[in-house]
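Consider the single chain below, provided in C-alpha cells and representing the form predicted on its own.
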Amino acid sequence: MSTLVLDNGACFAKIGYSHEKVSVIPNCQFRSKTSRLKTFTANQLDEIKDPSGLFFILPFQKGYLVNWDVQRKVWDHLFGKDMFKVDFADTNIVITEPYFNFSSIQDTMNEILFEEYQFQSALRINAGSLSAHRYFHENNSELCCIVVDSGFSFTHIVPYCRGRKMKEGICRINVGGKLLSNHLKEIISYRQLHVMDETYVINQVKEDVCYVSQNFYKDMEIAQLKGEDNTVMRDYVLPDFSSIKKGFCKPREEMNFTGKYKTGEQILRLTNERFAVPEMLFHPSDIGIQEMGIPEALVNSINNMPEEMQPHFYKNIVLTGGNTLFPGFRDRVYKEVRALAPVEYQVSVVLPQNPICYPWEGGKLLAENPDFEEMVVTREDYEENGHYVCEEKFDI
C-alpha cells in the first residue's frame, strides 16, 4: 500500500509518494497569448514558448478551493500516466486544506477523493499541522510551537501544543504572495511600464529583487539618493523570450547610473519597491488593509495562550511558505518579536532549509507513523457512513 502526500497549495501543489522525493508543480492552468485555444495544465507550463501575457486559471480564490473543474483537470494530470501513475485502489492520500475550511468544500473534496478517484483511504489535514508534526519530530523535547505559514493567498499564524492546534490562538492576515505580486504590478505600471497583464514575469521580478528591509526609513532615504550612492537601486533585465529566456538583475558593475543603455534590452529600474512590497507583510495598513503585521499578530496569538505556555511558543517560532524566502524575512520577524516580547522570555525563529516543502515533509513523516492507520478514513468507512465519519475524524 503506498501513500501519496499532496500539499494542495493555491499556487503550487507539493506532491510525491511518501517513499519518494517531492515535486513542486503549479496548481493551475494557463493560456498563452500565442495559442489562445490550447489550455496548459500544471507543469506543461514549460511547453509554452512565450509566457508573456500568460493567463492563469486558478482553482483557488481568496485561499479557498472554489473552481473544481480546474482542480479536477490539474489532479487528473498529476495522478495520471504522465506523472504519478496512481493506482487508486491501492493508495492512501494525505491532502491539505486551509484552516476553518467551509464544510461545503470539505464535502466536495470527500466526494471527489472517494467517489470519483476512489482512493483506498484519505486524510485531510491543515498544512500547518504537518509542519508542526515535522518540527516536533526533529525537536522531540519541545511541547509547543507556533507556525507562521505565509503563502499565496494569506498568512496564517497557528499555535500547536503537543501536536494539537490551539484554535483560540489562530490568526489570519489577508496578505499573501498574490497580493504582493499584484501590488508590484501596480507600482511598476504606474511608474514606468504597463505590466498589469504580465503576472508571470512580475512574479519572477518579485522573487529575484525584493527583500525585507531591517530599517524601513533608512532604506527609504538611501533609495532617494542619486547615482552610485543609491545602493538599493537595481536594474532588472526583462526577458524577451527569444534571446533572454529568464529575467535577471544586472550586476552592479554593469549598471549605467547616468544615461540610457545602448543595448536593446528592456530594463526595469527598481528602487524602493524592492522593500516596500514585502513590507506589506509587516504593515498591511500601508495599502489600507486594517490588520496587524506578522510580528504583532504572533505576539497577539501567543498572548491568547495560557501564561505558562507562552515562553515555549516564543522560543519555537517556525516560518513556512514561499514569502519566508525573501532575504531578511527571518531577521526582521526575530527583531520585531524580540522587541514586543517580555524581556525574560527567550525568542527563537526557525526558517527551515526548504520552507515551501516543509509541510510536505511533515506529511511524509506522518505517513510512516504507526498511528497513521488510526487517522485516515477508509473508503468502506465513507461508503457506510458518508460525510459524517470525515467530520468526526478530521480536525480542520
The other form holds:
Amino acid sequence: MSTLVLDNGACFAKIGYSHEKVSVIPNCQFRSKTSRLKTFTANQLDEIKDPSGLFFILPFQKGYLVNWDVQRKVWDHLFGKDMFKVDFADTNIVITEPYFNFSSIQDTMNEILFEEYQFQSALRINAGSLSAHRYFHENNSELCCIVVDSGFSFTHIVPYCRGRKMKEGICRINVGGKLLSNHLKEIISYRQLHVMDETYVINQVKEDVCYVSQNFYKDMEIAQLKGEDNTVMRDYVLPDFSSIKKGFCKPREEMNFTGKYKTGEQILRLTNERFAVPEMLFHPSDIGIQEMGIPEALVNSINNMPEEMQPHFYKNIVLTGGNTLFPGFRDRVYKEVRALAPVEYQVSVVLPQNPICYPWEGGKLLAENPDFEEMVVTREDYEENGHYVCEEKFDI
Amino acid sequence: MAEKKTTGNLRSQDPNQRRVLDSMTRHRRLTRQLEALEKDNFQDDPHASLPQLVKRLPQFDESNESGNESSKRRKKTRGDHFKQRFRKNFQALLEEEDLSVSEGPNYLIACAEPSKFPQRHFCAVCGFPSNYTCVSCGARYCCVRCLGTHHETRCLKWTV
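Follow the form predicted on its own with the form predicted in complex with the partner chain, if you could.
All chains and molecules follow, beginning with the one already shown.
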C-alpha cells in the first residue's frame, strides 16, 4: 500500500511516492511553433529543441483548477507507464488544493480521483497545512506558526494553531510569479526588445538576475549611475537555441561598459528591473494593485488573531513557495516585519532549505503518521456516501 | 513636409488642442493593463489554424488491466461528460459559488485590503522614481527626455 504525494501547483507539480524522492515537473502543456503536430505534456518540455515563442496551456486560472481536460492529460502522463506507473487500486493519494477552493471544483476532484482513476483512498488538503505539519514536526514545542505561501498565482498568508488553520486570519495577495514575469516582459518589451511571446525565456531571466533589495531608494540611486560605478547593472545573454542553449548572466569582468559588444549575441541590459520587479511582492501598489504587501499583510493577519497568540505567531513565520527564492527575500521580510511589529515581541522568519518542496515533505511525513488512516476517505466510503463524506472530513 | 512634422509635434503640446482623459477613462485603462498581466500567453495558439486532426485510435496497450467492461465504458462517457460540463472559466465558477449568502471567511473576504502606505510612482519609460505626471493621460515621468519618449510612443494610444 503505497502513498503518492502530489502538491498540485499552478506552475509545477511536486510529485513522488512517500518512500522516494520528489520530482518537480511543470503542470501544463506546451505547444511550439516549430513542431506543429505535437502537444508536449509536463516534462516532455526537455524534448523541445526550440523553446522560443513557447505557448503554455495551463489548467489553472487565477490559482484555481478550471480546465480539467488539460489537468487530466497531465495526470495521465504522470500516473502512466512513462513516469510513476501508479497501481491505482493499491495507492493512497495526498493531493493539495488552494485555499477556499470552490465546492464545484472539489466535487469534480472527488469524482476524478475516485471514479476515473479509482485510487484506493484520497486526502485533499491545503498546501500550507502540509508546510505547517512539517514545521511543527521539527519544532515540537511551538504551538502556532504563520505560513507565507508565495507561489505562481498569488500569495497566501495563513495562521496555524495546533495544526488547524485559522480561517479568519487568511489573507490573499493577488501577486504571484506569473504577474512578476509578465510585468518583466512588458517593461523589457517597451524599453529594449520585444519579448512578449517569450514567457519561458523571461522566466529564466527573472530567476537568474532578479533580487530583493534591502534598501530600495539607495539601490535606485546606484542604478542611475553610469559606467563602472553602477554595481546594479547586469547584462544578460539571451539564448538563440543553436549555439547558446540557455541564457546566462554575463559576469562583471566581461562586461563592456562603454560601447557595444563585438559578438553577435542578443544582450539585455538590466538595471532597476532587477529589484523593481520583486518589489511588487512588498508593494503591489507600485503597479496599481491596491493591496497590502507581504510584510503588512503578515502584521495585519496576526493582529486579527487573539492577543495571547500573537507573540507565538511572530516567533514562527515560515516562508514557502517559489517566490521566496529571490536572494535577499528572507532578510527583507524580517526587516519590515520587525519594523511594524510591537517592540516587546520576538520576530523570527524561517526560510527552509527547499521552499518549493517544503509542502511535499510535509505530505511525506503525514503519510507516515499513524493517524493517516483516519484522515483519508476510502473509495468504498465515497461510493456509499458521496461528496458529503469528503466535505465533512477534509477541511479546505 | 517639414512644416507638417513640426506642427504635428507642436500640436500635442499646445494647451488648447491637447486631449485630456478624465479619471474614469484612466481607471479603465489601468484595469485593462492589470488584466493583461494575468494572461498566460500573448501570442495565439500555434495549432489554432491547423485542420482538426483525425481522432486517435484507442491505444490497446493502456493499463486497463483493472477494467471490466463497465468501468472502461464508464471512463469513455465520463470523458465527454467532463468536456461539456467543465468548460467554465474562473469568473463563472466564482459566480456559481454565490459567496454573498455564505457566512464567515470566504474567497472574497480573504483578499488583502489596500495598503496603509502611500502609493509610490515610477516613470513609465525608465522605471526610476518619478515626480511629474503627463497632463493628457496621467502617466508618470521623471524627466523631460522621458516625457518626449512617452509622447512619441504611448500617450493616448489605445485609449478605451
